[in-house]
Amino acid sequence: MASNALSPIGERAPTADEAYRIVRDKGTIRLSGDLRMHDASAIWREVRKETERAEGSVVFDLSGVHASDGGVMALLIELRAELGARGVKAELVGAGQRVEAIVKLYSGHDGVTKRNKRRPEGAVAQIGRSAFEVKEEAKAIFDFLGSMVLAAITLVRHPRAGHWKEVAPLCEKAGANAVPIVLLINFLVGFVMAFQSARQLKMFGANIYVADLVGISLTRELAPLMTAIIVCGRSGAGFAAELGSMKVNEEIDALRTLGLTPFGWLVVPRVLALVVVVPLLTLIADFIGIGGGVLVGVLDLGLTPRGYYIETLTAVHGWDVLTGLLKSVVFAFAIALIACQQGFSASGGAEGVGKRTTSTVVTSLFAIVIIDALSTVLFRAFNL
């Protein structure tokens, strides 16, 4: 059994019945003998007691230690870290060759790490990091697109492998339940556009041309764009959250275990649902948006509903409506693809699902704007 003499006077080596000895001499704590694991608890208590009121610096002198177990050395390193956190510099010195190997093994000579002050990221670094993240995100989306195309080809060959019963409920969630908000937003868009242009049109006596302005703007551009934004924030985020929760709960892995393909079971039905319902919502948005223009034309510009209707038919052609519907199909595909990809990439529990849901909305909006700009330029280049 080990015994301890904690007096700095009369230092001596441990006797035969002592396994170790601890002696404090001002700022130096001398350890001698064998520091074995069965004495670790006692050593820990005594050394901590000797360093409770330590200030400035403390030196652990290991010159008298013949052998040490790794567990005891780990405790000494931990104590050194505690002292460092209190602002007390602690060092392990004087170890013999055998003990020195244990000290190095446990990084006993490494200084107490100080938390480096975080330097603010520069503007150029932020731009570079954001560009790299966009590149990686785009690569992941295109990889996901390739996997989905392969899954779609497999479903064409083996239709029973798909979860087709899920398409109708998804259409209801993404389409029918979104009708009220689509009606309200697009009605207000048509109303505000007509109201803002009313004064300028009155100045030139061109009141009737409000029908041209509202009709063409809504059918070709605003109705599909506003509808896609609504679907992105509503259905896209919902898809990402739903699939993300399934991913972190390992439900997607369970589908694979059952021999079901996650793409055919989860992704393709959602893509089909949005591709079907978004053009229909866009068509409804065209009519209700024109209705908002009619209200302004009748109440503020002195037009009749019939006159407004005839002018709209004269200005708006079938290709204008079809252009908006084609855009809405591409928007729907992009939203569904991005939402599913983000959901499948979720990890880390609820926090990871939340991040992916937010990323879905941001990435989808970015994709919608890019697609809209490219399609507009393309149609203009071919005079469509």
The other form holds:
Amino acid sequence: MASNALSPIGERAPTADEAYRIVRDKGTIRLSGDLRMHDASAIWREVRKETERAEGSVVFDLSGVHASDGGVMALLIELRAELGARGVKAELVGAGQRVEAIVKLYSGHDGVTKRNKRRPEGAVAQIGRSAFEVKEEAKAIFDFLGSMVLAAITLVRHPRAGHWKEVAPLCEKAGANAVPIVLLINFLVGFVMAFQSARQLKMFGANIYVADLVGISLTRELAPLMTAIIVCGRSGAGFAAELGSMKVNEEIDALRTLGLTPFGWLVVPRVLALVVVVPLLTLIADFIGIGGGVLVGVLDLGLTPRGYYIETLTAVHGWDVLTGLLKSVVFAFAIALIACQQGFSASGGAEGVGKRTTSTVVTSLFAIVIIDALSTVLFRAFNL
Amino acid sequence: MSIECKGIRKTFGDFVAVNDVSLQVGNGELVALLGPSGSGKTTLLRIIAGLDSADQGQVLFDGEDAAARDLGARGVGFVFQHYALFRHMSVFENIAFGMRVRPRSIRPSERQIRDRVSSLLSLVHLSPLADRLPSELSGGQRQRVALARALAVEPKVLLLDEPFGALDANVRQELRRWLRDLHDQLNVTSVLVTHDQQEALEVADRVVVMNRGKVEQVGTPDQVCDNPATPFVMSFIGSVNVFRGRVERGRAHLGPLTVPYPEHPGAQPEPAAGYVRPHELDVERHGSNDGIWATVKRIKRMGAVVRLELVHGGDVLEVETTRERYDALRPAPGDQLYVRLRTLRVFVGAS
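Swap state to the form predicted together with the partner chain from the form predicted alone:
All chains and molecules follow, beginning with the one already shown.
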């Protein structure tokens, strides 16, 4: 036992049969000598006894330690963690170079990280986080829009880079196949609108104005909206799922290595297909919705089909239909854009694709309603 | 075509995926990027392909900056880990796709495409399956289709991202051999990413061992195996026994062992570790003075070799010995055996 130079006066060096020594001095516990594995249980008992009632902070002074076995050091570190868990701050100080290496080996200087229990997020925090997420999402979509515009410009210059053959099948899938559901839903919308308003109008004997009400609200507002919602659920979700699974499958990367740009090859044909198809579906929706109104007019209000037809013609102008179609073009563009963007940002296998598909529908509906509100205000402001 | 990477660095947020990596791949060479997951090897490969862009540094193809060429003009064939075949196209169409989408001026005629696809199909031994859809093929077959698709565009560089990672051991073994034959036949400059040391050592002309975004060692399989440059390479290439300790005054004190270490004559101790492979240990019944006694814990017979797990003072030692040696000794669990080291590699510094 060479030196205990750093030990305070009065403390004796460990004797020969006692390789180590532990002395407590208020908040400081001095260890000295050799901390050997075969003494580990004794050391553990002693040190624990000394720290049993410790409060605030404890310092383990290792300056008198010549050598330490890893196992003993591990026990000290464990004890420190135990104390930490009780709220007592414990430190290992004054270790000589060789002992320091062992302290480091057992990462003794890493703070004791008390793992906080996961607390459920507060309402305010949740609102804040989701608001932030909306902002991020919107930014991603506008980034995507920018890239798409650039890609479209390149395509105009080099039309061969586009996958134009894909447009017709896409139109069929998004358009022709959607006709039955568009017919059914819009017929019912016209029917329900006429039915609900019939009772009110009957009271004033204004039966014939059902035609005006149904015609204008359908062409300007409801037909484009309902059609967009259907397309969003059918094609938007479909595009996102298709592109998303291509993305996670690395197929999009494979296209890129073959020299194709995903925008030209995948996005532009989809946007084009929807922009062509959705106004056509909306036009069909206009007619069938008015058809629903006619049915109510004839069966319930005692109108003649011809009378209803003439009234509709006088009430609904070409411009009403046109604003509806104009809106539907914007809807289509937004749906395709959001669906492709979401599909491209899928990651993490099938689960990721599912998530993106869901968020495509939610985001698209949100976008559709916003666009609808804006355009209504805009048309009104310009008296259109 | 030769590839040169100069000081490539790529970060994702705070995470440094590739940290200042420089690398050269000669014309016609097959180089393996070997490392554990998260070591940046796939990121580096994607940067070479142009699928990702580096934050810093350059990729040169034949001495020319590749960033100037767009992806299609780089002449890169890429094979993905999960095949990335186009699901709605037949095997034939998948392979033909890269040729069909070329601009009309450089597109081969329909006949040429047909001929090339059928020659590629026979190259990958899939001629009878030309009309199948990818979903109707096994994993190994799909990966061969993916390789044929990558080769169809006559790439000057072939990049393979863990191509056999998703296949079972036997198929992997077979495809590995086949890939090497194919490379000898075609001589396309190739870079293969893998986390399987066996695969890298067996297939590649040179191996680049990566760890945490850095290159640890570049060398032939023999160099990497026999002269590992760092403790990481030592422990990543095959299993290894480690003795930790310190060096001082020209000697290394490593656990139960003390060996001369003249490279460090100073009195200042430095942490060090000694590494020895299981097959570099000999076991005997009788002790001498240059080894250690250990207790047999477990015996694993694996065909021609036998693996013994020995315990010495709480540390486990793995020893690999031949069947003959094992039969001569006939150790049983609990026996004491004397272990002698044929070599010991000492690395100084905290690991």
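What you see is a predicted model, and the numbers here were worked out from it, not measured in a lab. Between two forms, the rigid core is the largest collection of C-alphas that superpose within 1.5 Å. Positions refer to the first chain, counted from 1.
Comparing the forms between the two forms, the C-alpha position of G349 differs by less than 2 angstroms, with the core used for superposition. In the core-superposed comparison between the two forms, L281 has its Cα shifted by less than 2 Å.
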